[in-house]
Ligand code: PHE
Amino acid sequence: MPKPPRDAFTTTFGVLVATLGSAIGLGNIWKFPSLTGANGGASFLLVYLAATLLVGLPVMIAETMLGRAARANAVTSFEILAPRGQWGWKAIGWMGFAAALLIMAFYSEVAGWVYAYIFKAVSGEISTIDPKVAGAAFGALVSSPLTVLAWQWVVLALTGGIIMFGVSKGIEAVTRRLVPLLFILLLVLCVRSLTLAGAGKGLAFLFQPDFAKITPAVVLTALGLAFFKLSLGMGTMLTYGSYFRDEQNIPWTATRVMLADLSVSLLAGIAIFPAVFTFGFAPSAGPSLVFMTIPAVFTSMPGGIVFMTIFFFLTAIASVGAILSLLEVPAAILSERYGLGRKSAAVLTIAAIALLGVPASLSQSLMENVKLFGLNPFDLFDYLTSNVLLPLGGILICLFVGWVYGPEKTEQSLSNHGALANRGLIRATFFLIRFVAPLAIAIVLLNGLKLI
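Form predicted together with the named molecule: structure of the chain on its own:
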């Protein structure tokens, strides 16, 4: 029987938008600022930058290349590309399957907080520059088990519905128009932040490194963030690469996505840290940081409530692109390998996430004392994915491309069979993929986990 035609992105621009949609999300607005704040500011940012350039970008290129070469889901791709007998490589795809579900378990919860904040913004409840009031509002939300669960389920029902009804194309069209607005709103926030009394201190925190703050654990966290930010090491970029067009310039697409993603994160940082020092928030507040400081900046400007509402709405929209790309990994594996229809694959995936999501959502209330390795379920899922599974997936992908797929095929793939004149660039990228990235990840991982 002939294989049904696979879905594909139809334009070069469409590819860029979807890939960007996957990269940009709560990672920029929520995770980047809270990790930067908790891990010492500028020094963390520097390590993060190095990790993004030396490891993130090459892995992103490698992953999309494999997907496009195999034109299949994250598991089947390795069956197709690995030499006969080397079936073990497909474990990378299954690790990605697990990572996607675990990430979704907490990501959907944070997205739920964002949805809830749209309504809190309208009500005026979070219009405050007082850290105590802001902290109490956030605490009231996350400590109410039913409320957080309900919001998480709203997120899952909405995004699962998008996948089930195959309307992701329509959604992409909406995201494409709205996410640039988020960028503009972030710019407005930055202007306001830079005119606050604590702007100097905030900027110094973000840009003046104190190298004493760099520890092996900090380096691992920065590397994990680089993977999480660019949706790497777990099959998302591979699956998206499988929908790339043959003419797509992969290295250039990856570079543009990386740069755009980085600018959004930096804007979020510039919007947040001046407020931290102006109003007396703790930079190390963790997951709650954004939910307290962003409202404070809006509160200190005219029309604050309106802008704040739009901001949380746009952030919710931005999270959709990332969530769809996370769901795509298990959905593609289930539908292509087990012949499940898109609908059943989506329902199964969402059901699994809803189950895993319960302990994550209750981590700030009923289950706050349930700990493994000293971490509650929310932190555990986050740590396990960003700091273990994604880097591990990254090493394996690099080893596969560097030593199994090899230099000739890589050059063929990345030059689109000679159509692009980018030989020098490909060689440099291949060197990073073969030696630098896997070695760097291995050292950081082993040190960060205190295994050496």
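Residue numbers count along the first chain shown, from 1. Take the two forms, superpose them, and find the largest set of C-alpha atoms that agree within 1.5 Å; that set is the rigid core. Since the structure is predicted, the reported quantities are computational estimates derived from the model, not experimental observations. Compared with the form predicted on its own:
- Taking 2 Å as the criterion, residue 426 does not count as shifted between these two forms: its C-alpha moves by less than this amount when the rigid core is aligned.
- Relative to the superposed rigid core, residue 44 undergoes a CA displacement of at least 2 Å between these two forms.
- With a cut-off of 2 Å and the rigid core superposed, residue 247 has a Cα displacement that falls short of the cut-off between these two forms.
Please give the other form, namely the form predicted on its own, since only the form predicted together with the named molecule has been shown so far.
No partners, no molecules, just the chain.
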């Protein structure tokens, strides 16, 4: 019986929005504003932009290129592309498999908090001008074992159901609708935020750099954020690349995704910082900026409940695209390497994440005193992925492309076998992949391991 054709993205726009949906996530709405606020505003933004151009974008191009060249999952791709006998390269794919599961164990929990806050906003439960009261509401949520588990399972059930429909009818169909809606909702919030009295101070904080604030720590933080936000080193871009169309211009698509991802982050900053300065809150509040400070900020506005609800709704939308790309990595591996049907692979993936997610979800309640290497399960999963698996996977991908796949195959792949006149761009990208990106990522890895 002939094997059915492999599912893939059906349109150029579908490729763009699906890839963008993977890159856009809670990192844009939650992590980017908090790190920007804590690291000096515009000065951090400049370093982050440089890190994205010199490291994030080249690695994204490399991953996507390998996926399209192999037309396979993250593990099999290296079996196909590596020279005969060099079977060890497929470990990169298995690292992506592990990273995707571990990230989803805690990422789905944070997404669950966001989903819960939509209903809290609508009900008026978090409508308070006192950040301490908002903080207490957040503490009550994360300390309730049944509540956090229930919301995490809602997230997994929703996104797992989409994955079951496959690439074109599931991932592409959903992201084609959600990504444009995300931009529309963000623009609504930005317009409202720019009418506030503190808009000028907020914009100055975001766009007027103080170069004295650029420190080695800021550079390392920006490098790590650039790598994490573009979904690199976890097999997602490699897997999505395997669904790209043959005629897709990979460098141009990756550049558009990077620019759109940056635009979402900036829009989130424009929506948040004018309001923060208007009502006298600290921009350096860190991760609590979303769950503890933002409710107080929006409550202080006329129509605050409406805008607060919109904010958490768009944050929930942002999480969906990233979750779908993470789920697709293990689902594709299980389906293609072990002959499982699409639905069976999706169910098994969701079940594994649900089990891993239990200790992460209970890290603020029943398992708050369970520590390994001084970290609770939530923080441990975050540390292992962000500081070990992702940078290590990124370095290995750079080494594979730069020294094994080589310049000739890279030029053939990225020029669509000579159809695109982009030889200069390819050579510059290859230089960054071969020399600059692995060194920069290695510094991030050593810093994450506290060796430097």
